[in-house]
Amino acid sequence: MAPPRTKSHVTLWDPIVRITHWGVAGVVLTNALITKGGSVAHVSLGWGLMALLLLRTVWGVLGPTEARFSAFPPNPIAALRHLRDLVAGRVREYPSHNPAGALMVYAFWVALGLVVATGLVMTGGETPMQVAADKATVETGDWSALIKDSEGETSDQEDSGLRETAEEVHDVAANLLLFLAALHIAGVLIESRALRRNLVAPMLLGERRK
C-alpha cells in the first residue's frame, strides 16, 4: 500500500500533462532540427503532435484541477505583474502555471496550431502512409507533389498560391516555436531560482517536495 500523502510530497503534474509536454517538445525539435519537410518522417511526427493537442486539449478540460485551462487562464495583466514581483525579488507559488508561465502556453498552443493546420493544408490531409506511396514526395521534400486532383493531375494555380501561403505561414509558426522554447527554458530557469527550487523536476517526475 502507498505511503500517505503529506504536506512534503504534492504531486502536482499528472502522467497526461507529463507525456504531452514531452511529447510536443520532442516532435518540435525533431521536426524543426532533422526531418525534412514533406518526408515521411516529418508527416508521421505532424500527425503526432496533431494527437498530442487533441490529447491535452481534452485532458484540460477533464483533467486534474492543476492540468484544466481554467486552472491558468490567460491573463496579461497579472503576468505582468508577476514579471514585475520577480524582478523585484517578490515569487509566490501557484498551483498551477504562473500568469506569464499560463500565457506562454497559450502562446505555444497558437503557434502549434497553425504548425499543424498549415501542415494539413501543404499535405491536403493525406496520412503517412499516403506520402509514403508518393515516391516524389519523399525522394524531393516537394510540397507541390502531395495534393492531387480528382484525375491525378497537380491542383489548379489557386491551390498552389494557398500553398504556398500554408507553407510561409508554416515556417514563421515553427521558428516562433523555437524561440518560444528558448524563452521558455530561460523563464524556468529564472524561476527555479527565484523560488529556490528545481522546476522541472516536477515536469519529469510529477512530484515536488516542499
Ligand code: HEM
Second form
Amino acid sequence: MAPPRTKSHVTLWDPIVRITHWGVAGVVLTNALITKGGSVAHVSLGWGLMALLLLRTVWGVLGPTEARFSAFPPNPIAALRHLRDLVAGRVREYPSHNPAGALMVYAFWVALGLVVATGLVMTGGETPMQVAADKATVETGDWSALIKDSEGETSDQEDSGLRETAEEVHDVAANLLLFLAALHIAGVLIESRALRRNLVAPMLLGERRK
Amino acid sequence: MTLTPKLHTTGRRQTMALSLFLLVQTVGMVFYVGDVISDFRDNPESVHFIFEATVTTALVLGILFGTFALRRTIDLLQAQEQALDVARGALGAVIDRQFQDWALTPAERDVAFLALKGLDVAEIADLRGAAQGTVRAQLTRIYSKAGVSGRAQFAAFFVEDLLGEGVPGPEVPKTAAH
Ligand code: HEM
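The structure above corresponds to the form predicted on its own; please provide the structure of the form predicted in complex with this ligand.
Once more the chain from above appears, this time first in line as the rest of the complex follows.
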C-alpha cells in the first residue's frame, strides 16, 4: 500500500517565504552591486526591503508551521551537532530549515535589520519620495534642502556623529551580507549534495517528480 | 512515490496571487507609515496627518486579515491534498505502478490520471495550463503505450482490476493485457 504521505521535509515553501526570499536576495544584490548609495533607487529598494522583512516577520508568527520561527529556533549547539554529522556523512531531514541553516537565517535577518536601521539614520528617516523631492530642489540650485533638519549647533554635531557611525555600520553590515550570501549558497549546495535532493527547487516552484 | 497530479495547481495560483497582493499592501503600508511619521514630526494636528493615520491603520488591519486568510487557505489546501492522498492511496498505488510499467513520462502520468478521473481534453488543458492540442497528443501517446484503443478501453483497464479481483494490493500489479 502507498504509505500516507507524511512529509519529512518541505517540498515547496509557501508563497510568502518564496516571494520574500527572492525579493530580499534581489534587493541585497542590486543595492550592493548596482545602485549608488543614497540614490533614490537605493533608498526605495531599502524601503522595499523593510516591507519584505516586515511581512516575513508577521508570517514567522502567523504562517504555516514550517515557516514559523518556532520551527527553526536559533540553537548554536544543535547547529554544531548538525555540521559535525554532515562532516561524518550522517545526514537527516528536518521539517524546516536545518539547525545550521536556521542560524544562518537569523544572522541574515540581524544584518538586514542593521542595514535598514542604519540606512534610515543616514537619510534622517526620509521616505524615498522626500529624498527625490530634496534631490530635485538641490538640482535647482537651492542647497538649503541639505541642511533643513538642523535645529541647533549641538544637536547638529551629535547628529552628524551618529550618522557617521551609522554609515560605518551600514557598510560593514552590507559587506557581511555579501559574505553570508556566499556562505549561504555554498551551504545550500553542500546540503543538497548530502541529502541527494535539490534544496533550491522548493524555494522556486517545488520538487520535480522522478 | 505516490502519484501527485497537479490538481492543486489552481490552489497554488490562488495563494500565490494572495501573497503578491499582501506584499503590495505591505510595501504601500511601509511607505505610508514613513510618511505619517514625518508628517507627525512636522505637524501632528493637521487634517492631512489625521487622515493619513486613519488610512494607515486601515491598511495595517487589512494586512493582518489578509495574512490570516492566506494562512487558512494554505491549511485548507493541505488538508484537501492529504484527504485526496488517503482516498486514492490504494488504487492510486496500483495505477502508479502500471503507469511506470508503461514508461509514461511525468507529464503523461498527470494527463493519464486526469483522464482516468473523467476530465475531458479541455478541462485537462485548462488545469495544466497547456494547449488542447498538446493534451490530445499526450493522450494518443498514452493510449499507444498502454496498448488500448481509446479512452473507454483505457479506463476499463483499471476498472477490470477492481471488478475481477476486488481492490488488489500493489504487490500484484496487473501487467498483462497488452
Ligand atoms: C543575497 C542573497 C540571499 C539572501 C539574503 C538569502 C537569504 C535567505 C533567507 C533569509 C532564507 C530563509 C528563508 C525564510 O525562512 O524566510 C533563505 C533560505 C534559502 N535560500 Fe537564500 N538568500 C540569498 C540567496 C540565495 C540564492 C542565490 C539561493 C540559490 C542557490 C538561495 C537558496 C536558498 C534556499 C534553498 C533556502 C532554503 C534552505 C532550506 O531548505 O532550509 N538563496 N535564504
